[in-house]
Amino acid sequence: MTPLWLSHFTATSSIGCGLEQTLAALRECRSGLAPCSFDTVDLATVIGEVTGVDAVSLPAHLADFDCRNNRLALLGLMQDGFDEAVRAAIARYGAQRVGVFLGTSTAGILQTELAYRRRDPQTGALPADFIYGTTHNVFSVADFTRRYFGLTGPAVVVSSACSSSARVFASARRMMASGLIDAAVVGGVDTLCLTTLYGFNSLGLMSAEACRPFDAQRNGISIGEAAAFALLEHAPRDPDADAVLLRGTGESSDAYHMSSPHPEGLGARLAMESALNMAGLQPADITYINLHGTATPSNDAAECKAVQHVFGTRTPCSSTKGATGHTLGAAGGVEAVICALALQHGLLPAGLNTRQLDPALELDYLLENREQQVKHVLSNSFGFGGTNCSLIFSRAG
């Protein structure tokens, strides 16, 4: 593929708002996970909650979109000059030539949960001020974003569980390659809600402590929330050396089970191989792999087998979910930004909280930060139902 340029990018999660705070947390090996005190949740678990979301106010003309998910989206858009960068792109290309491609899993479902608490005691009717279409609806976050910027081009939401905001890179790439748009706002937003917390708890997938990917005693995920965005444009003829390029995307659907990965990591392997083929790279070219690494026994084992099949055991890798928590539909976007930071700053981030690596999972898993020149990185995102996506990012210089 012709590489695409991440001309601007940003992330907001439990480890910080914007690139400066995110990079500092990664360098300091600081996690954003803390005991759960979200809303009325009564679970013995830890979560990655973003501070200040409830203090965000949407513009008056977008008041119907008010919900936690869209407030976090706006908080994320306001970081690192991203808002201004998108508006500059609109001035260059036109409002109809900039697309919006965002991933989410639960969207604004918290707004529905809150509305159910205020049902009419006699009729059971939801309150009149509850607007499903602009809050809970899965398209809400893309609709909000395009209206916020005044965009009239394509707007798409991908909701493929935990691969959602990785797959949007592939969707945007296809539309840019077809000539339908010149730039795209890509990324993902997902926020905490009771449905997610109690739902994963009912599946027995939640850990009572901060998640420990690839640890011998790993026992479940820590749920987080985040907003991450990138502005994709066609790469300039002579990009700066530290410019970050999207080189390859790989997608697959193994459909092995609704909530369990293929035990041999078949779909994950196909996604990684497809990304390498598109990028025109060999496995040995990859400097670092950002693993999906959820810290459940089956997911980490399946991903390990897939990585071993494609890369062997010597490529440095880690999961950054020990820092941010598993941000579900936003995970691919957050980890894409972390990969971009790795490329620009020569930082291979450690996998936090992991105390004793599982000897059955033989990989070069980083327990401490490693500083070195980074040229190509691969990021994995795998979701329920066997929906898989791998992305390859490269440093231009």
Contents of the next structure:
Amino acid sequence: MTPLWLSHFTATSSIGCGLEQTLAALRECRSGLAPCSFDTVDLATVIGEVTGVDAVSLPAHLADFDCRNNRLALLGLMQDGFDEAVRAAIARYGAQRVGVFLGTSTAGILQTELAYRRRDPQTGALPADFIYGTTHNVFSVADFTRRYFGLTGPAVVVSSACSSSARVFASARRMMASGLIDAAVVGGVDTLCLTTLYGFNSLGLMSAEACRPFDAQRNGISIGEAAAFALLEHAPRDPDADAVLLRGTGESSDAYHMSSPHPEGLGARLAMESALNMAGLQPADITYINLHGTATPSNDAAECKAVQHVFGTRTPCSSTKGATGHTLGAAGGVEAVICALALQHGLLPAGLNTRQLDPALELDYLLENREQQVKHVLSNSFGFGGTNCSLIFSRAG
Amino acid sequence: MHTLTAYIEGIGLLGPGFNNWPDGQAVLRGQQTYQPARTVLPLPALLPAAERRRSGVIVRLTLATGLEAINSAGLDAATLPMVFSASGGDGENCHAICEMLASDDRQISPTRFHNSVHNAAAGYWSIATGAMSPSTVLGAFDACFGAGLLETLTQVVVDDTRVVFLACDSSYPEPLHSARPIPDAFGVALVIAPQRSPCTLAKIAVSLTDADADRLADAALERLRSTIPAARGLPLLRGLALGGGHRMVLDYLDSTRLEVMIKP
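Next up, the form predicted together with its partner chain in place of the form predicted on its own?
To see the whole picture, the full complex is given below, headed by that same chain.
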């Protein structure tokens, strides 16, 4: 592929609003996970909640979009001058030539969960103030974003569970290469809701403590929420040395099971190999792998086998979900931004909360931050339904 | 204006009064009168017995229409990337989960939870067909058909690959039905290829336009088109049924539509 430039990017998660706080948290090995006191949830677990989401208010003309997910989207867009950068891109390219590609798994379904508590006792009807299309529906976050910026071109949501906001990079890459658009707002937004908290609990996949990826005693995920965005543009002829480029996207399906990964990590392997192939890179070229690393016993074991098959055991890697929690449909976007920070600041982030590495998972899993030149990184995102996506980002110089 | 050009090789159709593409063709050509009737969903033979029985509407739609399109083109589903576009997922399942979460017993079942993801039908598709090729799962509310067609064409043209495109929608039960009144299940599948081949049915060229979307002359068909997002593709299917060359405008977003040219 022709490399694409992440001309601006930003992330808001439980470890911080914007790049400065996110980078500081990574440098200080600070986790955003805390005991769950979200809504009326009565589960013994920890979550990565973003503070201040409730205080965000949407512009009056977009009041119909008001829900936790779109509030977090707006909070995310306001960081790091991202809003201004998109508006400048629109001025350069035109409102129809900037696409919107966002990932989410549950969008504003919390709004429906809350509305179901207020059904009419006689008729069962939902309350009159409930609006489905601009909150619950998965498209709502992309629709909100395009209306917020006054964009008129292609806009879509990718909703493939936990690979959603990695796959948006692939869809945007294709749309840009096709010539239909010149730039793309990509990213992911997912927020806490009861469906995912009680759902992962029902599967026995949720930890009672802060998740411990690749630990011998790992016992499940910690759910988080986040908004992450990047502005993709064609790379300038002579980019700055620390410019971050999208070099490869790899996608595959497991064709195996709805909620368990292929035990040998076959689909994951295909995704990584196809990303490397598209980037024209060898496994040895990759400085760091940001693992999917959810901290469930089977996910980490399958991903480890896949990584070993493609890379061997010596490529430094970690899961940053011990810091942010698993932000589900936003995870690919958040971890793309963490990869971009790794490239620009020469920081390989440690995996947090992991006390005793699982001896069965032989990889160079980082338990402490490492500072070094970083040239190429790969990020993995896998999801329910056996959906896999790997992305490769590089420094321009 | 940029135009994306590709070749349609297979078609699948299921919806109210539409049991398959050959029957649908006769109706869309005007040779038979459209008879509205509840959508009849075949059980997905490719799924194991237990999952077949439990499969929801959207899974049945996906497998029936996707396989019809692929089989008619004489292709192997296991080899094809798929693009799946839907306004929502399994409506019955979503309602059941929301009802439980609003009750005193919030212990939803694991199966309900994994069936709640928007990509559940795509997951079952890959399990049933053995396809390890990528599936791209999109949501665009009323713009699902246009968004899916655009994504499909960029995959076909940029990545130079055949793709099966599925647009599928199903209904919510009450009380969500009143908030999102999709009347019945409707699915359409198109196999689209980058080059002309012996199985080419039509050449398709798509670009963005500001023009208004075409409506259908038949009132009942127009009602389908305007109330089910996946049925926004009906004018394209009508053109394909008639054969020959046609220009049409398909609905997409409020701010932009798709101009579609088809030729033999």
